[in-house]
Each structure stands twice: as structure tokens, then as C-alpha cells.
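Quick heads-up: it's one chain on its own, the form predicted alone, in C-alpha cells.
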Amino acid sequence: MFKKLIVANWKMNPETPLQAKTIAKGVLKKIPRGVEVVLCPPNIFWSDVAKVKRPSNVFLGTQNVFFEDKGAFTGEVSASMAKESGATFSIIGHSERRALGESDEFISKKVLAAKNAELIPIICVGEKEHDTQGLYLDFLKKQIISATSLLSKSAIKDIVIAYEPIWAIGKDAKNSMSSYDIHQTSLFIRKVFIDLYGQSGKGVRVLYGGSVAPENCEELVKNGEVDGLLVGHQSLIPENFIKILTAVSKIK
């Protein structure tokens, strides 16, 4: 059984060096043991939060990475470089990323990048409305389908999906999806990756991201039944983050 998996995304966040060693200080001085925990700051700020030490249990992710190795790619980085940088994880195909023109195709490329050079992908896929029929799973179903398409059956079982509904980020923690959508949601991704895949595919960890704070963490993971969470706000605020991780570590 895998430990909970908590990542934390600090999007274009915060403003100074300075700022990221201190979150992450302040983050990493109380982890718990029960959770595994990736963060992921921009990459301008990577050596600096790799400077502080951290426990075995914790590991640094890229918010993104580029499908070719080398070359004439102004302002990119290369999977390869990330793992040799020290990642271990990469968020693919976030929101923010789709919604700037990430096509479905530039995310399954990246998908099998960042497998060749053994990063384990973090994919992110979501609905913008949620709807009473059930059209928004075709939806996901699409995006698992294409995201995954260039993978052999062998790699499905390491990589990570990320289920942000688009509709539900941002918001109060109040608004957040329910707990019950949240389980039917993870049933149907993990049930699309064994018709897929068959037995690789129940190796696939699922988590939950969108208004994800300290009061409904707890109820997220517990009765959504997911295997962890992706943070983004609330991972900038140290003591907010460790009240998350420390809720998530006690679910059994």
C-alpha cells in the first residue's frame, strides 16, 4: 500500500528566493511520517528549496516539462533535466497549462517524456462543469485516454493521476466538490485505467485537487476515497500545509 501522496503546487509563486527557502523551511520542519509530500516550486527557485534539508518521505516536483530533450525551445526544460536537477515528479497538463493551449497531444508527449527519464508523471485532468447527466466522465475518459495513449502498459502502473475539477479550484473550502462526487469521480478513473490497462492500471494513484484547505482535507481523502491531494494555495501557507498533511497522515 502506498503512503498518502500530498503535492504541493505553488504555482507562480512567491516573489523572492528568500520567500521560497522560508515556506519550505517552515514546511518541511514538521512533516509527519504517514504522507508522502512532492513540492513543487518554479523552477527559477528549485535550488534554492533543494538546499533545505528534507526527509526521506519528501520529494521535489516540476509544475511542468517540455517533451523534447535538447534544443532550439527558448524558456523550456527538458524532463531529463528536471531528473538530473533532482525531481522525482512532474505535474502534466494542469488546468492553468490547458487553458494557456496545452493540446491534448503536446500532454501525451510530455506523459512519455517524462517516463523515459524515469520522472514520475503527476497528470492532471478535470471538467469545467459538472453535470447531472454524466457527460462530463466521456469527458475525462478522453483526456485519460489521450494523455496516456504513448505509454506501454507497463508504465501506466507509476504514474499519477490528478483529478481537478476546473469548476471547483479556487473556490471556498465550503464549495468544494462533495466527498460522494469525489468517490464516484475516483471509481470511474481508476475503473477506466483496468479496462484500459487490466492489472497495470490498479497500480494508478488517484488524487483530488480544487478548493483543498484544512477543515475538508480530512474529509476529502477519508470519504472521497482518494489516494492524496493536489494543493495549491494553501501549500504557500506552512502552517495551513502541515495541518493538511498532519490530518491526511491519521486516515487509515
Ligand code: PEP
Second form
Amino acid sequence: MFKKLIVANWKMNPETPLQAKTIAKGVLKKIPRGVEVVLCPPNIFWSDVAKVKRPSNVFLGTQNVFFEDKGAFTGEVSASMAKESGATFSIIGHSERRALGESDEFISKKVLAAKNAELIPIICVGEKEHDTQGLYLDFLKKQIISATSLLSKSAIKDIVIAYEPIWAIGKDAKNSMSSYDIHQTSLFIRKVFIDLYGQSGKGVRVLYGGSVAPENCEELVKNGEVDGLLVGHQSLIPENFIKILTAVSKIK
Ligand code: PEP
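Having looked at the form predicted alone, could you now put up the form predicted in complex with phosphoenolpyruvate (PEP)?
Full assembly next; the chain just shown is listed first.
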């Protein structure tokens, strides 16, 4: 049994290295033992955050990686560079990067590069709009098939899928997806993996992301039956993020 996994996606925040260090210190002084936590600061603040002492259930992750190892790729950071700098996880294919033009092909290459560098990819999938006929499920299936298309069956078992419906991102707790719908969708995602990859597909952890806050986190994880959460704006407020970690750490 895994502990629940909570990923903090700081996006392009905060504004200074000192603020980054202050947020990290604020979070790290009160981490409950019953969860695994991944902090994903902007790369430029990485060394500041990495200097803050952290317990063994807190890991560092990047918000993206490039698929080539090194060379003339201005502005990019490779998966092996991230690994060598202390990352354990990397978010890949976040909807905000897809909106900037990141293609399915790039995402599949990045997932492979992450696995080759022994990083755990947190692959983001999610529909723009929710429909009642279930068309969004076909869309999710295509995103999953494409993102994992370059992996061998045995490489599948320890990847993480973050299901983030785009329409639910960046709002307040009332506007997240309902735990009932999260449950239906997480069951669907687990079934896709088992159909595609058999036994290895059972090891995939499925997270939910989109307007997670202290008020809704327990309900979303418990009744949504997910393996954890990806948290955006609330992860920048240490007291709120600690409330989320504490509430989720108590879920059996
Ligand atoms: C995200 O964009 O990954 C995210 C989950 O954001 P928020 O928590 O702000 O909705």
C-alpha cells in the first residue's frame, strides 16, 4: 500500500528566491508522516528550495523536462539534469504547457526520457469540457495511450497519472469536480491501464487536480478514491497546504 501522494505545483510562482525559500520552510516545518509530498518549484529557485532540510517523505520534482539529454536546446532542462540535481519526480504534459503548444508526441518522448533518467513521471491528462455523454472519457483514453506509447510494459507500473479536468483548474473549492465524478473517472483511468498493460497497469497511481483546497481535499480523496492530489495555487500558502497534507494523511 502506497501512502497518499500530494504534489505541489508552484507554476511560475513565487517572485523571488527568498519567497520560495520562505514557502518551503513554512511547509517543511509541519509535514505529517502519513503522506508523500512532492514540491515542484520553478527550476530557477530549485537550489534555494533544495537547501531547506526536508524529511524523508518529501521529494523534489520539476514542472517539466526536455526529452534530449544535452546539447543545443536553449532554455531546456533534461530529465537527467533534473535527476542529477536531486529530483525524484517530474510533472509532464500539464494542461498549461499543452496550451502553449506542447504536442502529444513531445509528451510521449518526455515521459520516456523521464523513465530513462529514473525520474517518476507525473503525467497530466484532462478534458477541456465535461460532457454528459462520456466523450471526455475517449479523449482521456487517447491522451493516456499517446503519453505512454513509448514505454515498455514493465516501465508502466510506477508512473503517476494526474487527472486534471481543465475546466476545474484554478478556482475555489466549490468549483472542483465532484467526488462522485472523480471516482467514476479514476475507475475509468485504472481500467484503461489494466486493459492496456495488464498487471503492470495496476501499479499506476491516479491523482486528482483542480481547485483542491483545505475545505474539499478530504472528500475528494476519500470519496473520489484517488491515490492523492495535485495542488496548484493552494500549495503556495503554507498553512493551507499543511491543512491539506494533514487531512489527507488521516485517510485510511
Ligand atoms: C494545476 O494547475 O495543476 C492545479 C491543480 O491548479 P489549482 O490547484 O490551482 O486548480
